[in-house]
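So this first bit is one chain, no partners, the form predicted alone, shown in structure tokens.
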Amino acid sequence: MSRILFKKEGRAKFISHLDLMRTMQRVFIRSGLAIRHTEGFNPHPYMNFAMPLSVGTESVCELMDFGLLGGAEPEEVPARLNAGCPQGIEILDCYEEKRKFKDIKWLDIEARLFYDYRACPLEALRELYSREQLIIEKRTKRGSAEVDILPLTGGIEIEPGEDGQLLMRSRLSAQDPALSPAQLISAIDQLAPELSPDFTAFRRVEVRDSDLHPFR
């Protein structure tokens, strides 16, 4: 199996996961690269994505596995795919898959918090996230439950950003259980709603294993 590392930024962040799968299928067709298909009456290209993004989230570290059948060396793949990629999607690397996605443990994220008509509550948010517990109501398949999300993070840092924004950085548990960036903002909405931002933009910046090494 082969694996690509790619970006999904700008306008492309509004492409849903299902549409991303369709987009990548078309990109491979345009590239002329022969890839493995599933068997059966309705074969389709085999593509497996790690940790699908929520709509509206950017990323510089997306991973996708596929079966390259021949006709190109891995180092040729990025340029051939990029020739057919839509704006906002860029293939950064291609290499042989050696580890399974189940080995992903952490996701490094950034969040930009916008306050349109108020001063940014930097110190108040730092105080909120420095509590010993951050218990929020989290939706589950069985309904909802109260969960302390702090053990699912590797720390939460907030600093002043550009144009009066606040920049939040955190490391989140990727799976078993997973914590989404939006749930960091849910903690504000539920525990200190007067500090809630008017708008938030998320960005995934790294995927890591249990030893905190970048996962590739």
The other form holds:
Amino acid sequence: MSRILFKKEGRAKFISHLDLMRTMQRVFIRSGLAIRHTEGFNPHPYMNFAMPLSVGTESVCELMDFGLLGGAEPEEVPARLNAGCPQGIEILDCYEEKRKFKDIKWLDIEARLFYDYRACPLEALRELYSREQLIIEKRTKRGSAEVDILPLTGGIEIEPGEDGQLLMRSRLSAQDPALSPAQLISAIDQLAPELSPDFTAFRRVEVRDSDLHPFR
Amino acid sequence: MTPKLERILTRVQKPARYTGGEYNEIVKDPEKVDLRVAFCFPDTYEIGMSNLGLQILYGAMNEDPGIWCERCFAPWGDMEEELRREKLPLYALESGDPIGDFDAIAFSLGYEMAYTSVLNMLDLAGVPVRSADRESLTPLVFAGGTSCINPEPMADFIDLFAIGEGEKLDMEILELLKKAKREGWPKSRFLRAAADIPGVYVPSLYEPEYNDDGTLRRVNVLDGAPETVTKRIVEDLDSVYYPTHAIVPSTEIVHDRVVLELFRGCVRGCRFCQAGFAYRPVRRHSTEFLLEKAKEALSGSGYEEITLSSLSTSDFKGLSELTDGLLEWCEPRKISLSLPSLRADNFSMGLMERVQKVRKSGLTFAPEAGSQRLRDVINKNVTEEALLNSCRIAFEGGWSTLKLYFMLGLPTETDEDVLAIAELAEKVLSCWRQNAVNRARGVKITVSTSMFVPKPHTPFEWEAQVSVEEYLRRVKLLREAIKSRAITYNWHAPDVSLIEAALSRGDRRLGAVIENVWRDGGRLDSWSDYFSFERWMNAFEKAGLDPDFYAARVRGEDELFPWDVISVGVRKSYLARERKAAYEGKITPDCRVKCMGCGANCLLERRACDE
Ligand code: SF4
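Would you generate the structure of this protein in the form predicted together with its partner chain, following the form predicted alone above?
Once more the chain from above appears, this time first in line as the rest of the complex follows.
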């Protein structure tokens, strides 16, 4: 299996996961690179994404596996794919896959918090996130459940960002169970609604294994 | 993208349709172009981006390094609300710049129910909706597309109409606009000069006068503008721009595939069909050209499906050669080929079998009328025998889903004709019983009817549409006549068809109605989510007009029509002759068998149609 590391940012962050799969399929065809198809009645290109990205979230660390056929070298893949990408998607690297996606443990994210009508509550937020516990209500398939999200994070830092925003950096559990960036913010909405930002923009910056090494 | 827009997009449905940035979109330096054009499609992104005409004209305009043509679509309701609340003007997808600042705003008007969206888009752009309220030369608001062959209902809002095919015409208009802009002409001077371009209709140079009974008395032509505006066509299709590098949306649209246009026009002459007359005469691409462009378009887009599109695809001479050539290239690449709008004849079925070996999706036939008598009236030359034969081939080939389309309310239709639809459907069902390869799977036959809309520039342009009540009575009659549970009957709502009928043969006074509807919240009227019959009826009443005057009135033989100022090449006397033949139940042979002298050949430089 081959793996690509790619960015999805700017306008492209509004492409849904389903549309991204369709788009990548076409990007491969445009590149002329032959890739493995699934068997069966209705064969389609085999593509496996590490972690679906929600609409509106940017990322510089997306991973996708596929089967490169026909003798092309991984080194030539990024340039050939990039020539056929829509704006905002850029393939950064391509290599032989050596570890499975299940080894991904952490996801580093950045959140930009916008406050339109008030000064940024930097200190108050720092205080909130340094509590012993952060119990939030999580909607599940069977109604809702109370969860402490702190054990699912590997640290939360908040600092003043550009243009009066707040920049929050956090390390979140990537799977089993995963904590989404949005849940991190819903802690504010639920526990200290007066500190809720008017808008939050998210960005994935790195995927890591259990040793905190970047996962590739 | 501005932070404001970015925020909005996180709140609306399907935001990818508002971002631009798709593969193959064209970006230029605004400082280095003479004209900026917003190509506006008054419907959603998904519909507009599926439109081949849009892709063609977008590419053709951008071939000129002095023009940057960008796209703009009607926002869905949630997006419109956000734009209005945040006071963000409607923007072009490529640059994100407000289209109100552009030099030209060009609308593609394919169907009447999009009219209210034109007003709404202008308003969202911060541009006055009425032409008379826009004093400066730019933004020039112009329109083209099929429904412009009766431009009158939109005459108050559009500065000029481009009648016919736009590849060359639009460029001539924009060339003149460049000059006018450079030399600082007032708008009136530009419009007068534009009226001299063949195919340009400038409504402000034509003043209608009405009789007491509401019909048109005469049209005063001002300032030496041409008496009739004749539609433009491209004579040699292979010689003009072909979109081999069309924009590929990053989100799903209606026709998510390569669309290959084989020819324009149609030789058949079905009397109800506006496209059949409006696009005459037939002009075709050469087979070699099509094979080459199809391959380029497929490899250039990454699409895995190609569809052959034209009014009556199976009439294309050399179709076997073309499909063989395409299949040879497509099959090893796992690209599928589809053929919409097939006729129910042997040839088409053979083709269908070859092409769709794997996918047995539903088959659709459009006999349009149930009885042979009525099919002769409308000149739909499909016999019951041919239809059943096609069905037999389909059922033997394993198809088990079939759709049959009909119209109710065609001229001379009787209850017998209506009942004949049920009989025909029953015959199709027994054909399945006799020929199905796998009867255990069952069969699904769907009969659909819509209310006939008489259209301008057709032999039925004089006809009355049946009333909504009468349509519903016929629907009931048919519904009760369909006994088998394997046959499903769907009928389209008649109220949209009534409004469509009024608009399509309307005069300039309907501008007030369209504006009333829009001011009352009307937009995206081709969507049942938005269409409100009540709103339209109120708007007619407020304007002191009656939709039945336009839709349900048999028009006098000598009546002057609002669209008579436009010539599509086919003479009105020819249409009258065809209407007479319809009443006599006489069929007219297609253009390949015999030229009936409709007049459309005069649009060609060589003055003679093919074949
Ligand atoms: S001029 Fe003759 S051949 Fe040409 S479109 Fe008219 S009827 Fe057909």
